[in-house]
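In structure tokens, the next block holds one chain alone, the form predicted alone.
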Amino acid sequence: MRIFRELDFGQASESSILEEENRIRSKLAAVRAVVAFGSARGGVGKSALLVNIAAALALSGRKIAIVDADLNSPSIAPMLGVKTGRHAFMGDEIEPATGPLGLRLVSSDFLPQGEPPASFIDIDEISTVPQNGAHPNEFGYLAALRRLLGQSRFGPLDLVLVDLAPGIEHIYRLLKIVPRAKLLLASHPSELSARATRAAIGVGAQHPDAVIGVVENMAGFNCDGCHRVRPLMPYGSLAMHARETGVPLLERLPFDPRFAETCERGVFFIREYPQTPMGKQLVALAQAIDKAAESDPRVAASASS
């Protein structure tokens, strides 16, 4: 296993963090939304949601940045076809990579092993232990994640999408150092991935109008031979956690071993199979998403601050 952490974290210092904090705002100053794909748990699809999600907003206008925290196994260049290794630093800034459909792409499949400002090491390799006492791992995602969105040319945008490792942790970290970042969470249908959501929920709750909704995926098989959308596990414990909660549940995604495929190819399926039922509400989320963002009071007050 391989983990990302900051050169000499042991020596952060309260006042470079609240720098690089207050970096992370300027670099963030133009675009209109920050929305964060979230899990509690790893194997729902949120990466593949995520690439396709922001197909539909580039074709409808919108202009979007993607940045994909999952640092331990980004996923986000090869769904979008983009060769990773070709993109460096620009001095102090990375340079996002241009993807299709004018997607820019920020991951750490660009950033060089071994330099400033962040480099991978393996786990065993590491003999010091942070002074605040927090794990390697923990301190250094959170600090990694801060260099990401702090060093970043992202320009004026409508929306940067930022794709998290599968982790309640992780949602709190995003949103302590973008607290006015949107929050969509993707689970399946099963009783144990619909409770983590739940908790997810609660992390998210904590920033008034901060949580879009939930996306159920692979809720069932879209049987073509039937006509028919069957079962693949039991479900209604999210659409019932949701309710509890006062969270939308704002899709039911069929299972399409199409969708899969497209993005090992690296090509959108919204785009290859418009028509299909999942093609169709895959548009409608995006719309969702961008008509929340569009309505957050969070972003309108930032924006004139």
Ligand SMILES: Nc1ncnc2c1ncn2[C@@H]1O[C@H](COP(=O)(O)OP(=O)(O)OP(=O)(O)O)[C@@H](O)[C@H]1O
Given for the second form:
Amino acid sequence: MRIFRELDFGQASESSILEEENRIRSKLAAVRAVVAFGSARGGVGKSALLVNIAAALALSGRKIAIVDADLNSPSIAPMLGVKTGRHAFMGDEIEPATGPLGLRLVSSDFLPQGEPPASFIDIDEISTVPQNGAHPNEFGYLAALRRLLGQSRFGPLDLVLVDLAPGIEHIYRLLKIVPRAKLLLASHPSELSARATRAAIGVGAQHPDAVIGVVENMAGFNCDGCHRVRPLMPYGSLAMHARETGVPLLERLPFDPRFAETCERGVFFIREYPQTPMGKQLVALAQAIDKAAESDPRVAASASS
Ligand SMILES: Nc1ncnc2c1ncn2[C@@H]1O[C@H](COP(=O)(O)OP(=O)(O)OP(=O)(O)O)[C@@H](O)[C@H]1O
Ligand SMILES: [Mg+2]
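Starting from the form predicted alone above, please write out the structure of the form predicted in complex with the named molecule.
After this comes the whole thing, all chains and molecules, with the earlier chain placed first.
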């Protein structure tokens, strides 16, 4: 697969990085907004929420592409029910795969069959050629992400949704590569997760108006026995952190086993269970994201530059 094979193992020069970042800007020039889904901690539901929000936006007529930026552990293709190996390569460019509802997808999952798995080690730039015995396909994560964004033919779109790997460092890096990106943060209700999310808000807030809001996921479950919504884990202070940082807490989503089940099946919860509380909340969340992206003064500025 060209994009990963051709990565330069040498130290990337300042000018080549600038060139690549210009390329990313031009590839995203006809995209109204880029929204990254991030989290300080793993497994909070970013990817599962993203595919359903993408579906809700597509159903409302928006043109959406998804970039699975969790390069080492991509999950969007199976959640969309998209078979791998459907990228079209055109010279130096990647034509994103097309999934259900016309959703476009760029993912490291599309390595051709039979390729050894690639891994993307977590350093900014690789400065040395891998020594004997090193994994043959280990590349710099940031370099790989720059290439992925800079080679994809996004074309005119309303939104590009970026699914980040967990961790504040990935939020920092994405905003470095795409400074105009907006950020949605997902968190568990627990105190530990809420506190880590506050730190992530701090990173996002270095870019004025970047943080759209936070979402508390798995905030209670419907008890079959008593028919009440009960806490799933100790309630923490996400609402307090959000308030203190001036970031909206957009939704508190319940735990719903059907949500996990639809993700495993590669179908959309919002289509299978549109009348459930969570189905309605996800649609409302999609609308809030759409609105926040629209009202971003930085987007207009970057589109005209
Ligand atoms: N509200 C929910 N109710 C039930 N299951 C959920 C809910 N939210 C997420 N899940 C399930 O939890 C699991 C983890 O979700 P997901 O992979 O989206 O998390 P993530 O934040 O993207 O993880 P990672 O940080 O590893 O990328 C999945 O099986 C998903 O279907
Ligand atoms: Mg994920």
